[in-house]
Structures are given as C-alpha cells and as structure tokens.
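Consider the single chain below, provided in structure tokens and representing the form predicted alone.
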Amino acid sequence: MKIGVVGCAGRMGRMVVAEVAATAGCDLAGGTEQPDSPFLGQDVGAVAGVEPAGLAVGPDADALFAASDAVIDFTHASVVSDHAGHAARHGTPLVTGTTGLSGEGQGALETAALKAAIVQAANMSVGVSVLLGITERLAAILGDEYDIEILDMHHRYKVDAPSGTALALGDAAARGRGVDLDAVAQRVRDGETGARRAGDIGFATLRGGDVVSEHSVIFAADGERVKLTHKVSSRSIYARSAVRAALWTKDKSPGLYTMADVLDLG
C-alpha cells in the first residue's frame, strides 16, 4: 500500500514516516505541511531522519490523498474536517489519532466514512485499546457503590485536557453503566465542592516534564479500589498502530471504524 503522512515534518509525523520506511508491506506515497512551513521543498525521507525518499514535503493535501491507498494523521484539530474531505472525495481511507476536535471536525469524519474507511482512535495503542474494553466491562460489573476516577498525565506541551484518551475511557466507563457520560462527568473541582455525587465519573488532569502519556481509571469503594494503569514510554507505539491501522483498511467498505476494529477485539 502506499500510505501518505499530512503532518510529516512534526513530531510524530517523523516517526510515522520512519515507521512506514521500516514496515514491509507499505510504501510511502508522499508528506505535506503548512503552506509557510520551512520543511516545504524537502525530501519526506530525510525529514524524518531516514533514507531519502525521493519526494518532496509538499502544502497540497488533496492531491496527497489522490496519489494515497491511506492516509494518517495526527495534525491537529482544526484541520480535520479539511482531512476528512479530501477522504471522501477520493475514497481514500483515512487513519486519524487526532484528538480534541469539535462537534463540527467530529461530524466531517462522520460524513466521510460513508464514502471512505475512517480509523479514528483518540489513543492508537494496542494497549489503551484493551484498556477501554476492560474499563466498559468493569464498569458494568461494578455497582454505583464505586466511585470511578480517571487520572491524565501528560507533558508540559499537551494543549487539550482532559485527553482525548481520558474522555475514550469516560465514555466507555458510562457505556458499562448505561448512561451518558456528559450528564456524570466532573472535569472540575475548586473550592467546597461538597459531597462527590453518587455515579460521576470524575477526570483529574496532570501535565508537566516529558511524560508521553499515562492513564489510570480507578474503581473506588468503601475497603476497596480497583486501579487500572496504561503507562507509554515512547511515543513510536502509536506511528506504529496508525501504520497498522492503515494497512488493514485496504479493500475495507466505507464505514468509521476504530482501534478495537482494526484488533478485532469485538
């Protein structure tokens, strides 16, 4: 497959690209950036710090998903629903771990999965994916006499909060217990708060040093807590699930899938 990179010159489109030149199966059809970005003119290749490539980062994203079998990207928010019509018009499948969109971005990848596969993950790890499962299954075998708490932490850098994988782990801890997640959630506490309210679901939000990413969904009871941790050390787990991911969209009907697709983990 020929796998493009919108983003190819940030952080983790670097890695993606060297992911793409190390995976068999998979070959790189091109990278973009912005129009006024320095990297324009450059080899993809030597960009992200691997073998020349012999294509030049380009500002052109429809004609990147026009020459592409897939593409991936992790750029930011406010330009996926751009992304998401390109896929449609060329029927080009797109693998996004774009976090933070709005109703507007969520809506382009809706519309564009009826007419090109759609991998949207808020987290790409294979871990994070078991994680949600287990978090849902947990949720709905636990009582509401357990109290559930989700923790975020991440470096200094992060702009949204809490985390796109954090607010994946709220909605799948209210799916187990059948309730929407936006009538439970507590993201804030300041001042005399008073009682925490029976069935919330409460998110605390950490950023600070280098730390890629960690998350903990905790299960707290009278004499009892269930704690569930994911840890990421590197961010190279996630270019290499997106490229996963794109690899397995190949000759997939139109549809939004997610990481639990791609895994098959029902």
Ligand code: NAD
The other form holds:
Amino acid sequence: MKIGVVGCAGRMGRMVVAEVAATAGCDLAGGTEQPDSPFLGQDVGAVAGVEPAGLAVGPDADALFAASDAVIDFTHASVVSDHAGHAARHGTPLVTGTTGLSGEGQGALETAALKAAIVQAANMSVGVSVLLGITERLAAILGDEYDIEILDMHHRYKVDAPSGTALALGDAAARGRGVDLDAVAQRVRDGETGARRAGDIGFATLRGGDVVSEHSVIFAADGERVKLTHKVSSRSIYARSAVRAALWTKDKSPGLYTMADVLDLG
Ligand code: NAD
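Alt. form predicted in complex with this ligand, vs. the form predicted alone above:
Following is the full complex, with the preceding chain placed first.
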C-alpha cells in the first residue's frame, strides 16, 4: 500500500514516515506540510531522519490523497476538516490521531466517513484501547458512590487540554454510567468551587517536561480508591499503530472506525 503522511515534519509525522519506511507491505506515497513550512522541498525521508525517499515535502494535501492508498494525519485540529474533504473526494482512507477537534471538525470526519474509511483514535496505543473498555465496564460495575476523576500529564508542547484521550476516557466512563459526558464533565476547577457535585466526572491536567503521555482514571469512594494508570515512554507506539490502522483500511467499506475495530477488540 502507498501511504501518505500529512504533517510529515511534525513530531508524530516524522515517526510515522520512519515507521512506514520500516514496515513490510507499504511504501511512502509522499508527505505534506503547511504552506510556510521551512521543510517544503526537502526530502520526506531525510526530514524524518531515515533514508532519503526521493519525495519532496509538498504543500498539496489534495494531490497526496489522490496518490495514496491511505493517508495518516497527526497535524492540527484546524486542518482536519480539509483532510476529511480530500479523503471523501478521492475515497482515500484516512487514519487520524489529531486531537482537540471542534464540533465542525468532528462533523467533517463523520461526513467523510460516508465516502471513505476513516479511522479516528484520540490515542492509538493498544493499552489505551483496552483501558477504554475497562473504564466503561468499571464505571458500570462500581456505580455512583465512586467519584470518577481523570488525570492527564503531557509534555510542555501539547496545545489542547484536557487531552483527547482524557476526554475519550471520560466518555467511556459516562457511557458505563448511562449518562452524557457533556452533562457531567467538570473540565476546570478554580477558586471557590463548592463541594463536588454527585455524579460529576472531573478532569485534571498537568503539563511539563518531555512526558510523552500519562493517564489515570480514579474511582474514589469512602474508604477506598481504584486507580487505573497508563504510561507511554515512546511515541513510536502511536506511529506503529497508525501504520497498522492504515494497512487495515485496505478494502474496508466507508465508515468511521476506532482502534477497537482495527485491533478487533469487539
Ligand atoms: P506537531 O506540532 O509536532 O506536528 C504537527 C505538524 O502538522 C506540524 O509539522 C505542522 O506544521 C503540521 N501541519 C499543521 N497544519 C498543516 C497543514 N495544513 N498541512 C500539512 N501539515 C500541517 O504535533 P504532534 O506532537 O506531532 O501532534 C500532532 C497531533 O497529534 C496533536 O493533535 C496531538 O494531540 C496528536 N497526537 C495524537 C496521538 C494519538 O495516539 N492519537 C499521539 C500523539 C499526538
């Protein structure tokens, strides 16, 4: 399969390019960057620190979708709608891990999923895919007397908060309780907050250093706590999963898929 990488000079983009180069069964179709990127014109492989690919970083995402069997996107929330449009126009599968999407961005992916296979995961890791299922189940088993709090810590460069994974974990917990996350989410606490409202799902955000990703889901009752924690020490796991997802899209019907579908977790 020919795999394109939008945002190929980003932290994740470079890792994805390196992973495509190292994976049997796929070739690099090309890579794009923003129109003002200093990497435009440079070799996609060299930018990623691997063997030159003989392909220059370009600004034209539409052309890349036309030339690819699947495209991987770790870019910015503001451009995901455009990428979804290219995927729909060409029927090219899109694997996106970009987080912080607006309602419009999410809507664009859902519309594109009528025409192309779209895999969307706020966290591509296998461990987090399993954690989402366990969180939903524990929330259902433990019930309302356990307060649910979700903590995320990431490196100092992360631009959105709470993390997409923290929100996905909150959503899983809300589903387990049969409630809508928007109705119970406490995303920020500051000053005179008053006592905790029963049934809320709270979020806390830490940012600093080079922490790749840490998430905890805490179920706190009188006298005991259950804490589930997932830590990532290398971003390469996301790149590996994204390439696995891109290969999985071969011959898949249009639709919006998750990593649980890719990993066949049911
Ligand atoms: P980054 O800022 O290092 O990289 C983003 C890249 O996208 C940059 O190189 C930027 O120039 C490029 N870009 C922006 N607009 C573009 C456009 N219009 N066309 C082409 N390229 C464009 O960020 P990052 O750390 O690589 O993370 C990117 C996204 O992926 C974030 O939303 C982050 O939260 C998410 N992420 C998700 C997972 C996951 O498992 N789902 C893992 C890590 C990061």
